[in-house]
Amino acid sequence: MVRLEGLRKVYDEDVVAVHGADLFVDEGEFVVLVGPSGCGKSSMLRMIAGLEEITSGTLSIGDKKVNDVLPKDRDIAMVFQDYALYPHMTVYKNMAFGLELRKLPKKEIRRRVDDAAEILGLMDVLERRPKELSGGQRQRVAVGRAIVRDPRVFLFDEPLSNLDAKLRVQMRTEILNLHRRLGTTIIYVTHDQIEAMTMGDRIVVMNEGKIEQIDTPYELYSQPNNRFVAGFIGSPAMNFLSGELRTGRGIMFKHADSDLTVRVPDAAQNYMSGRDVMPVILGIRPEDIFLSDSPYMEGQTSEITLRIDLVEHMGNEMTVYGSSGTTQLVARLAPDARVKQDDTVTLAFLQNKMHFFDAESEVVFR
């Protein structure tokens, strides 16, 4: 288990990288830290590894507080973004080097390296040097060097960012299979939300040094806590429309830029604090928008007229970019939808898929 309690990192006395983070990672869990560049995810990982000093708070691995424990004594293994392989050493020597420093018997080193190489498909390249390997093979060697240590916790710092798209997908699968086989706790940092969604048992979404939400991929996607999480998770990103809640015959959302009017759940009354009008933001994902004459839209009244600015044909779907006044909107339509650039179309929203956020705090209405 890894436990962070009020973990804080400050650089140069006034640059706060991590604001009092609380996180509990269960034994054998695969947890992903995700967020934009500069959000503090790598600083948090480096504090867990012992590569950055903890400003305040408590870090425990298992039942032991490790704030002042040296990295080599924390029983963790880290895989870096740039592989960090020794160019003059063979694959075997790169994987065995850490074990040799710990003065393990040669037979034990050979057994561990061979086992890791077998798992990662590296048996045929053990005598090659890093310059003779592909990017994917170098990444496997870096993972293998971590495996041979048989650590309690694996730490991955954006390990796939230097690979091309096809290799990233392949390595994601290999890392997941490795986790299932070894059952070791993994804390994985990435800026790629697709990586996070496909790999993590739970995901920690970070922004400006703060944890915004910790949840399963499905809950993050379907029940975001705030506008940042809603906009960060999902590709293309969620659409946001500014407007107002108004009371009358029920509570209605009125879009500021169009004639779009949507009836919202009566529970929203709890957030209006007796006001007749309240500024809010409506969020709707591109896949929950359809042409108004689609059979999915029967009984839906949330229509908006859009001028199509761009159409992307993806084969299995069509991504449409359009505008209504100053509002930009993205929709995923069926691949055979008869729309083209410069068309004016009427779209409708699935009303049970809408999210409403307070315009000031940007917290979702539940």
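For the two forms, the rigid core is made up of the largest set of C-alpha atoms that agree within 1.5 Å on superposition. Numbering follows the first chain given and starts at 1. Just so you know, these numbers come straight off a predicted model, no measurement behind them. What changes on going to the form predicted in complex with the partner chain:
- Shown in the overlay between these two forms, fitted on the rigid core, is a CA shift at Asn226 smaller than 2 Å.
- Once the cores line up, the CA of Ser258 ends up 2 angstroms or more apart between these two forms.
- After superposition on the rigid core, the Cα atom of Arg152 is displaced by less than 2 Å between these two forms.
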Given for the second form:
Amino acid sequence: MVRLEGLRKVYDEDVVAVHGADLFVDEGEFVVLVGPSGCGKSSMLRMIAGLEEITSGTLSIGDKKVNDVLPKDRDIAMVFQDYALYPHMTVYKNMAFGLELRKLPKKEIRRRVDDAAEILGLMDVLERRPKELSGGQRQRVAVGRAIVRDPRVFLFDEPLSNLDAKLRVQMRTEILNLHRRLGTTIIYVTHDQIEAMTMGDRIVVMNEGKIEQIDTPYELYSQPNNRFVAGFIGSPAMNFLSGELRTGRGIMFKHADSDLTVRVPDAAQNYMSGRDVMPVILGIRPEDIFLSDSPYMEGQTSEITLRIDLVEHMGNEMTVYGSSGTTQLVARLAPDARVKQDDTVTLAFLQNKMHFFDAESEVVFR
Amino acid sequence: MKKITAYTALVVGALIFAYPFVWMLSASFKPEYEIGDMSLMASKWTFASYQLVFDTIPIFSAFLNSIIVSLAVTGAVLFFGSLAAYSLSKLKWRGRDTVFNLILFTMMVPFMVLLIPLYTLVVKFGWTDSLVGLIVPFMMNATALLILRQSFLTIPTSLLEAARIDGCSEWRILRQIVWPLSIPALITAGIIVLTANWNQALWPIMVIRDEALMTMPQMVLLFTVGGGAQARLGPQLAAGILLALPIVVIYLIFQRQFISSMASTGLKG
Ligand SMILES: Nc1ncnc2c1ncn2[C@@H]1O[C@H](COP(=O)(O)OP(=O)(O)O)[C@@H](O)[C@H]1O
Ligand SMILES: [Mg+2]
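Would you mind giving the form predicted in complex with the partner chain, to go alongside the form predicted on its own above?
Following is the full complex, with the preceding chain placed first.
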């Protein structure tokens, strides 16, 4: 449906916001662009919308190259972060405006706006001005203005970031329901990885203008391509330990900053391509760390002794922050684990959940 | 107590300010021989001064000419000023800042410097003794442009982008989004231009000879200093009142928007 080939954006001759992005978004797909602020998400979305000129590369919507097509002729609709509602028009007029410009019959406009208002619960406020609405209602009007157009692609640029936490979660569900109901292709930008994980069919992780990985939420979480993706997706974030892999009796990971030594699966042999020592970064998610005497850990031999700095009880689990020398680790333990601050505990890593990244390129070994 | 002092001061100040205008108004209705004193009252009120004005000069045609010229100029300034201000505030193009600085620079050039070159041009185009010669040279104005640009800058760019996606051309964005959201600035710029243009006497005196094409200030000036008033103060004051009246009316109608916009743009006329 939407195809990006080597799409590049350079501002003011030297600010490279997007380095040659390749992406294909299928019909009806919900694709989320996620990454830290300033990584080029908006630039990419705005190039798709036609609001920013494409520096180089090809953009197609449907089967047509649209690099030089005006926004209004791209058959897209966009929801902006600040909603961009016309302050001097009523809610009805805000939604009808684009249809009037397209010269639709009055009755058809009325029908479409009423339908959208019905779905979004805006029937009672159609005659109000945007400033008389609550934040959530404004957000809905912005969505309504997009759906009455019945476009081929919806573009969302951080649409929920101005809402409070509770409303954000609610609108998340509403947008997902809307997507299910309309089946229209959506490209959605957010800096919030939880929003990305809960909403996207597929997620595009961006960093510093580059696409780091495109995958389903599950793949992204369980098989990150590199250290950036591994650290960005998941909360609390994955733990990283610098060190080296050594061959001896089996393969061991030797941590650089402490005497921590972890037994790693023999498959790691493949990473070393014949070398005896190999600098790597070990990544382990907090939930893949257990107390070494827990029944999960039978047969696992990788152990590390830590002093507990802080324990956060969540009810259904607890987050434990521990350290050994300069190394800090976060672990999510079962709520009944008997640990408290200043305890010294022995933890173990689940062997098949360890990720190894090349120390230099930070790319994962597979 | 403090409040009363402050109010008294304000009232006294207002009276000092208003007195000359009120005196002028009352004097224009006094018999000529009573104008000499500074009181605001008269033994009887009379239209004689106005009568003389209407009898000696074609004040109606001057009024009409003034209205045509100042409305045309104001309309043109707001129109072309909006186009330029929109482009300078909301469109991206190479050299935009340079152009804007050049426009700012023209504000520093006193009108007197332009008088001769402008006059030469108008003569070349054959626009002397025509209203066109009073209108065309003033169809663009840096002060108005600045006020409009300042106001346009406060409109979020995402609004314009939403409109672009909705299907607006740039021209329609200006009409349907930018203008409706800039009414106070349009009024302020409009009043400033209208007032300045309405009061302009020097330029018409250079360009217009034909009495039927003269504007109010020109006509009133010629009447008061040119002997038409037969050195009588009453008719001179009456002509002055007639000259000021439309501006006062317009100001009264729009004063709220005018003040709020003056305060928000931080500009004075
Ligand atoms: N109009 C612009 N002119 C110059 N640089 C810009 C412009 N818009 C964005 N940038 C730069 O491009 C980079 C990417 O910005 P953006 O696409 O807005 O990122 P994101 O939406 O991921 O926060 C940033 O470094 C930003 O400063
Ligand atoms: Mg952004």
